[in-house]
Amino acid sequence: MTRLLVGPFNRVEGDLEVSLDIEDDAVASARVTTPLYRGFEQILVGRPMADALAIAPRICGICSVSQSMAAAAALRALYGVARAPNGVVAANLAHAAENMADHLTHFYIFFMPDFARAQYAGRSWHEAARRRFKAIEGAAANEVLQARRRLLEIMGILAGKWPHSLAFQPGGTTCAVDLGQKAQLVAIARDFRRFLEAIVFTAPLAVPLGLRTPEELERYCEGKGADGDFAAFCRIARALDLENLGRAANPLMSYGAYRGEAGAFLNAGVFDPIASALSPLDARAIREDVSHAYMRDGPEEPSLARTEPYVDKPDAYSFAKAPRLHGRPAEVGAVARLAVHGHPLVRALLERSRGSNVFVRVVARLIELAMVAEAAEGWAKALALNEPFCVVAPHDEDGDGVGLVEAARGSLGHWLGAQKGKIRSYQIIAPTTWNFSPRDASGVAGPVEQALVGAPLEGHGAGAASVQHVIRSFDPCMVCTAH
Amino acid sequence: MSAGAFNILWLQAGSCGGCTMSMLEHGSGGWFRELDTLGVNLLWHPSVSEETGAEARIVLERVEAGETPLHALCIEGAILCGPDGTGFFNRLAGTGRAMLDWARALAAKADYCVAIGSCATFGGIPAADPDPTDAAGLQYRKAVAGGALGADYRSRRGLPVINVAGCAPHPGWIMETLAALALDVLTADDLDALGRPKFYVDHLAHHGCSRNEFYEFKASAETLSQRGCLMEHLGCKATQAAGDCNQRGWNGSGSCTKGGFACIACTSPGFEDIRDYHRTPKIGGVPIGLPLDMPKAWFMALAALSKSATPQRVRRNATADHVVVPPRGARKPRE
């Protein structure tokens, strides 16, 4: 057996390092580590409760929007209001942009690149990979940033800025819109949808939206997308046997997406890929251990807990907690929110791998980018000019409040405690947290440490492409994570 | 590398990433575009170069054994020098090494030495009270010179750390002070008493404010979603902050004030340990921070004039979310 040491693990977001187990040129098993700790949970603690939502959104720069959403919807709790109905709009606006940039970024920033790597020179589509895709120099490159950079024109309007906005209150959103932003926000929303149509699906959004089988996907790629980013991708999955890389058979988990007057855009809930069956989700049952993470031991639940950072403790190899599900891992993700909705094609993806695996989880981010984007425009239609945008929270001094929201990366929870109108406990349970959590107490991995597992080496050591995919198909973000 | 080109190397500290979000908003034909106009060689970026792994080690090793021309390093994020000053709370993930070490070791080589955003100007948000990781700016601990690197630090080309503040910065403040520095016409005198560029801080973040009107009457805002002027009630140090956000559009049109929402003057070290953000502390009903360089009585003085003046259409206008009184007078324009 040999130790390989993985690191710095770039294209993810933030600080990653990887320690693998080698046996047979396969990953035998791996330690995922997050070495930076910033301390949110602490500079938040005895702050007046409101100032949550200017400290809490700069856990994260690529999910600042989440942040905030999950700061107000905790406070909303708190102090038990609804929002103004605009400002539920204007918010699911405003955090469909960011999860679309993050899904646009991700796919083509952090994850396609691998494939131009000099590791794979000689493979019938690596010339082509390399043109499109390099990291920095392919031709993708630009045009991408030139979509986002228009899409993320929506924060402009919507919340003032990007990243690190105020606009997001318990209450709703600060900014009213009018009649002229309401047609600027229309126009970004078809420009984004124009953007997906003709470079990443090359056919109208209807198409991959109606896709139900792994057989109809394979269709499409071969017709009508197939001079498309998404179709070039799904076949070098094939050339690689994506499908069968990453493997990891947890329950996916999804806090529900986009909620608005009519319920959640996508559902909540607990989906097991070994039984096909969906449960209701009981937030109750969310734990977090520290037996590996460099923190004091406490209480396990949210609303109880501290963070006390303890960096000799034995055993511990990341400054990540370990959340659990009724005592166990849960991955969180596209794959995990589509999965649980009830996404024809990627239940049937996950069926036939029976879990989830690198190719799904980037199929199911690019599956959701059309919905989402197909939803957008009319959420910027919908928005009700001369209607408030945000409504004053009677502000409640004492209480507690725990605000749920879907980032990009998956389920993000705030569990807020306040005393006397200052914040007596705040906890943070970021996506990355839950798949790149460490072992817990009874020496069970997190999903990112299940899923490295039988990755094949070919003789590459720490430098094999399989990891990096592995990795990547999770877009981790580690800022979140440890905060 | 094409020769010639200025190389820079970015780092991120303890950090959200949020300055590289920002970052690549910028240019539009995308920021890689702009970086090759400007014949800037990015030598690695940890969210967007190839190299991972063993392959960036390389890279960074090449820099700091002197083997690699390092014109400008660029660090985002917080030094975190805790616990007890090892740095540990901070390792750049497989050296072994804590970010500190790396950034002293990298910033003896290169040519300039600029902090990108608040982090890494002046500590930011990791730096407020009570501070768990002993977090610092390269040259700076909040106000106070010093930092990771010392007060005394120069970078090669003999200048402090260049501190684009700001949380995130601009894109373009980022842009222009490494395409400055790139072309060469970035000199000592182009950076204030805080080693921040001129071009963005000779401004206030109120300039340009497109609730001036409330501001010149003050008809003031009571919530949040209010049109009217939001320094008296709500928190905004628009009056007292550095910076051009009102001048320049974020996100294509946008602002902090625009959007509905107070500054908080992000750019200033200590924004981190504002409490309430959005509430004007205030002694006799008057708000304690006022304009820059206006004596208080004046201000007191023109604000009663003012207030005195206001048009009824300032008045209803500051109170609601949207123009319920448009700019209509009796009287007909002039032909």
Contents of the next structure:
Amino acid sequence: MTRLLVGPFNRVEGDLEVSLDIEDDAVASARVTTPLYRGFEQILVGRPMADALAIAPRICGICSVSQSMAAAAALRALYGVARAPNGVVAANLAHAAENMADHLTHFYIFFMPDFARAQYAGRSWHEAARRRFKAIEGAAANEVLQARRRLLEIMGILAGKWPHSLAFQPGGTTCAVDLGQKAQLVAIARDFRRFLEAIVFTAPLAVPLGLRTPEELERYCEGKGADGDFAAFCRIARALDLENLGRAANPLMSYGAYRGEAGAFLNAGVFDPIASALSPLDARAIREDVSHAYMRDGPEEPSLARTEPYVDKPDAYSFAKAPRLHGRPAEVGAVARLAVHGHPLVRALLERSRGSNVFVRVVARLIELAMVAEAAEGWAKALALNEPFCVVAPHDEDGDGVGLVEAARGSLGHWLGAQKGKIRSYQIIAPTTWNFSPRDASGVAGPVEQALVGAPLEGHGAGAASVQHVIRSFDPCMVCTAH
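Show the same protein again, this time as the form predicted on its own rather than the form predicted in complex with the partner chain.
Coming up is the bare chain, nothing alongside it.
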């Protein structure tokens, strides 16, 4: 048995190290480490409650709307107010723009460039992948960055700026739009849909959204979608057998995404990929284990927990805590959202492999991209001119509030306690904290640590592409993890 230390990882937001025990040229066990501590939860304590809306989004520059939405939701729960209907629609549209930009960036800038590695030279698909997806030099990057820039114009109209806008408030959003701006929003959403149809799927969105089985997906990739980047990924994934790489069989959890008056656009719940069973989400069953985290022991319930670093703690190896749902790890992200929501293709792929894997995580991300892009156009059209976007909320309530939202990378929760108008306690569990959790007190590994076991190195050691594929399939954001 030999041990390899992999990291720092490029194309990942923040610091990440992975320790791998190697046996027979494959990963026998893994430990993932978040080596950077930042302290946002401590910074917030003692400040006026509304400061959460300004400080918490600074945790991250690529999902700041998600952090804003969670902070606003926690304050809204504490205040007991309802958002203005226009504010709900505007917030969903802005959140969708950020999440779609994240999915697009992950696919083209973070994940696909690994197929252009020299390790794959000689494969039948390698030269085409190198020309299309190689970092900086590939033809796709310029097209994608232009589409991403256009998409994020939504943030300029609805939030004034991106990232770190103060437009997202407990009572809605602060930027009303006029007729011209509404027309701009509809046009931007339509342009992005056309980009997806022309470049990613080479078919109307209804075609990939209508796929129900793995066999239909294969026929689409050889037929209507053959010239698109989604099909290119699927063909490479089949050649590399990515369906049998990075496998894990934990519960898949979603808090529910894009809530409106009629409920959530993507449902909340927990899906068991082994039993193919769906159950309601009980957020009261969430706990944070710190047995292997550089943190002092304390209450495990997020609303009671505290964050006190302890760098000399025996057996600790990460600044990430270990979130558990009913005492078990849970995987979060697009695959979890679509499995919980009941998407037939994602559920069929999960059933075939009896759990998640590299292939289905990426497929789910692109299918969700199509779903949200289609909905975003409708949300832009639904904005009601001359109706309020925000209601005034009180600022001096005492009590507790929980804000649960879905960022692109998965379930994000803020637990806020307030006393005499000041923040008494603040706890955050980010998506990557769920996926990249260290072991718990029972020695149970987190989802990524499980998924890395069995990854073949094929003589490439720490530079093996398989390890990169597994890590990137979760789209990690380590600055959010350690916050």
